[in-house]
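Below you'll find only one chain, the form predicted on its own, shown as structure tokens.
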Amino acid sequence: MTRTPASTALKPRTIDAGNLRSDLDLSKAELNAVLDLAASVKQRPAEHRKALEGKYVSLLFEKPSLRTRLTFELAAKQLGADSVLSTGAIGGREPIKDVARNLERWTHCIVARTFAQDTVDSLAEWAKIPVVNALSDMYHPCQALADMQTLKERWGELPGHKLAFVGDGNNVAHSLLLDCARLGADVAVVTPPGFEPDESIVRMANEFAAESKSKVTVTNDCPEGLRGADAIYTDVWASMGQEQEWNERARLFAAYQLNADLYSMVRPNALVMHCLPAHRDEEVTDEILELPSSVIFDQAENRLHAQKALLLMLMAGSGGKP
């Protein structure tokens, strides 16, 4: 596990792009810097306890939660601060840019949990605060924040090894994908025919593989997208809002179980890695998730650390609002 020295404990610098909207608005030295801020809190956190005293985030919950919700507000009052939520459909009761416009007068932070990207990004156009994706249908940058911070405390730095993705090419495959291809390690993600990642997506991780000198592979086979992986992740088949469509995806998605015979086709005692919470014995065996190589609980506890460092770089120098 890599550590930063005492003497040289990280500061926040402010995010250009004011948002966290995807894994996008962070550029590769912004994203380096979050890891790093992320690492510093962790080993210090009393160093920032009172960072971002008298300031509020509103957290805006459309799905239910249990580490996104908790980590967030743990996140707020570990930093001085404080959080207001409200469940439900945003925008359901009134225009989207009535409820962004409300919320800046308030508090100096939206966090949103949503179906729809869409829901999202008009926020942001119409906040002058700033707004993260907390989960959206396209992106999970938190998640993928603590995925990479995982990985750093494991391997130390990134290019060297490969994390390969197994099941959905959903949101949380889409931002493993933008963050592993910026940070140079290879990726692949690993579908039945048909749940293969956005495309526009994978050509973006391309681009940003072409640039690290990684190496992105997306296939529906998996001894091809397994071989040689450092860490195996997976998700479950179905997401919350598809459960309609469960029985079938239990059917396609069968052979890609994260199980005992998955597992031999990674390296010996390669990383087991999900976001949680689990279907076990469903999407991946009980078996695997309690291997010692597991690091399921250090991704849901480095959520925090990661959202903090965020939250600091976010808003410590949003001052002037309510």
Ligand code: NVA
Second form
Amino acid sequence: MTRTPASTALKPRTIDAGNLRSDLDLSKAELNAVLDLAASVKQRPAEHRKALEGKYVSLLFEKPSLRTRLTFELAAKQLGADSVLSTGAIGGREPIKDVARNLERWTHCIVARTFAQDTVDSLAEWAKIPVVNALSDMYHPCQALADMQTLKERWGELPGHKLAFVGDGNNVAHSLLLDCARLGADVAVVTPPGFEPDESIVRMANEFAAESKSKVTVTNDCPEGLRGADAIYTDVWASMGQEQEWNERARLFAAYQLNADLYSMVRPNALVMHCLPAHRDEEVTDEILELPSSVIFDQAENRLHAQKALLLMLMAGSGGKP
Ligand code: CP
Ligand code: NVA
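Cool, the form predicted on its own is there; where's the form predicted in complex with this ligand?
Now the full complex is given, and it begins with the chain already shown.
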């Protein structure tokens, strides 16, 4: 008689906050647990294929998306669940508190891409189901999870390594600051004057870094910020909703383009990262994006695995919600 081998799947633990409104909803232990589960889900996807059978995810997208929307749709389907989509302003036709209390009657989780962070926070305040931030003007926590997974694949653990982000001190920069500092990687954000990350985020990142004995640098000086970096990351100069500022930003950001000159300031063969979509030959040259050390499509792939882990942790149990 053949014995069925014991499952090697990690059991998803739950996330205390019951939501991912921002990176701050995950404790360091929970962040590590999501990343461990993401690695396991990536290696053995079949072990979770019925984990969320019969459940539904509401996708609310106020802004465009390729990666986030499709990877959440795929994540739900690959876990035995399904998703429904609504685009357009959240809270435009009716109050957000009513939107939240409709969705909780039909579905088991809300994934929302918003302009204001308040919209995500209000959904979470009113819905009795988990709410996930799929990018707001302030944070992009799902992106940062996939990025941390990508870095762990390359580096093993993060302490002893440095990630430098160059460009706008935006939502992606905020989430990277918080997660890198939490996990013990040195992190630098290099921006033109006036485009630094939010002070409150830098303060929190510094608190996390003090605990994990890593270093946070925020500077306008490229050589200072990029020196010693094992990974260099950039993002668009004008985020969604800021398109009308593009011409002005292009002028102010020109010296911060990720090109061969900037790449010469980081460690040889440093990883090249971008959350995508990339504007080639604007914030980053095509040449740098196409280097063998570019991991941009690993990042994109890991969106799927990291979000599967996240949905498992939020939806498989009660998820910390009543
Ligand atoms: N990186 C990212 O969030 O891509 P989308 O805007 O296509 O979802
Ligand atoms: N900072 C960008 C990220 C896109 C994935 C934006 O908010 O548009």
